[in-house]
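One chain comes next, on its own, written as structure tokens: the form predicted on its own.
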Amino acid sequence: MSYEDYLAGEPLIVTAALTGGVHGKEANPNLPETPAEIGRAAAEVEDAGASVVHLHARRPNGERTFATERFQEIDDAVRRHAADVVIQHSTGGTGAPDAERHLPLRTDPPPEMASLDMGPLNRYDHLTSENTRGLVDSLHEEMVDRGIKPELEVFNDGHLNEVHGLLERRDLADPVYATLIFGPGTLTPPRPQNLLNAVDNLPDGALFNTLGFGKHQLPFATMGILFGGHVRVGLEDNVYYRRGELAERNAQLVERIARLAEELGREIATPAQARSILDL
């Protein structure tokens, strides 16, 4: 994808990352945690223009869980409130045993998409997500078996090598879909030239999604719109609407991207268009 795709009017897929698994209501009391809260948030972001919801699961006390049963509760709630939206489960996580990372793939029906982290990631001072090649391959194998499209999460430039390595080891259905992630720590430094460099190093024909952590969410989403990519926003990655002002809800962040896309001449994809673009 490229600036030419933007000029050609390719519809924009907006993914809303509703809750995450690290920070909770202590960071923003408007962050949804229970299945009912996540279901209502999914309906709001779908109305605002999101066609994909990226989901994590939490225990009743707010802590993260990979349990299939909890993902099932969340999916059931999302489908009651937002029947048409594309459901994408997270399989990423810090400090979780490999076996647990497979559990989000085993709901009935399975999610249409799931994240697949391309390599190691440090979070804060004491959390590391290893994401060995063995784990990546085993998660991909189960996704193929259950008809789930992987969303390849690229946390830094070295993970671009891992994307090409995965393509050498495994047959990935076209189009390859990668989320390019920018921010602090072991993420790619959030500089515009690094986004262009990452896009240039993707496999031919790959589609990309842009994700900037914290204050970088809005500028990197804007660049994603202009460079022919797709975008992810939401309280998982950014709890603020602007400096010093907490976001009131996930939909507020999606609404802003929808307004920007309209001003920039980019149509927002419906869930049906997103399924067509991603070949779900």
Given for the second form:
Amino acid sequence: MSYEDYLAGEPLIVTAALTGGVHGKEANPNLPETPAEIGRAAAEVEDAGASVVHLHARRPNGERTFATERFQEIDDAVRRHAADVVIQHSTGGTGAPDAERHLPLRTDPPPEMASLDMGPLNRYDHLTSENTRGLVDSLHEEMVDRGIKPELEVFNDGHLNEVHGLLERRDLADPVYATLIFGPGTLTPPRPQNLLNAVDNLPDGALFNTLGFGKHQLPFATMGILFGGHVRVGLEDNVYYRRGELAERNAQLVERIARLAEELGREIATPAQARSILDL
Amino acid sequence: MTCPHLEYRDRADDRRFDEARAYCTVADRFVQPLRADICNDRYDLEHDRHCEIFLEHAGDEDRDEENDADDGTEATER
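And the form predicted together with its partner chain, for comparison with the form predicted on its own?
Everything in the complex follows now, all chains and molecules, and the chain you saw is the first one.
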């Protein structure tokens, strides 16, 4: 994908990362955590233009869980409120055993998409999300078995090597879909040239999604629009609307992207168009 | 073993929560969900190895004990 794809008018897939698993209501009381809250948020972001919702599951007190049953409750709530939106489960998680990382894939029906972290990343001062190749392969194998499209999460440029390595080890269904992530720490430094470099290093024919953490969410989403990619926004990645002002809703962040895309001449993809683009 | 500095509270500062949330009494703040995994020693996480807040506080306690010992020695020597 490239600037030429932007000029060609490829519809823009907006993914809304509604809740995440790192911070919660202690960071922004408007962040949805319960199945009912997530379901309502899904309806709002779908109305605002999101065609994909990226989901984590939480215990009633906001703490993370990988339990299939909790993902099922969330999916049921999302489908009640936003019947058409594409459901994407997270399989990411620091410290969780490999077996638990598979649990989000086992809902009925399975999610249409699930994240697949391409390698390790540091958390705080003493933690690393390992994401070994063995785990990546086993998660991918179960995704193939259950008809789930992997969303390859590329936290830094080394993970671009891992994308190519995964393609050498495994047959990934076309199109390959990678989320390029920018921010502090182990993430790719959030500089515009690094986005262009990452896009340039993707496999031929791959589609990309742009994710900037915190204050980088808006500018990197804008660049994603302009460089023919897709974008992810939401309270998982950024709890602010602007400096010092907490976002009121996930939909507020999606609405802003929809306005930007319209001004820049990029059509927002419907869920049906997203399914066609991603070949779900 | 759960971190000894962990409490569950439904209210702090100006905020109130329907479900009690993890609260770090050392940092005086609610604990983020990922950190709560560490507080509770879930999976293979251990608060006394992986939580920098606990480690920093433990370092303070060690230093306090050393200072107490030093004070005692000096007092004796005097």
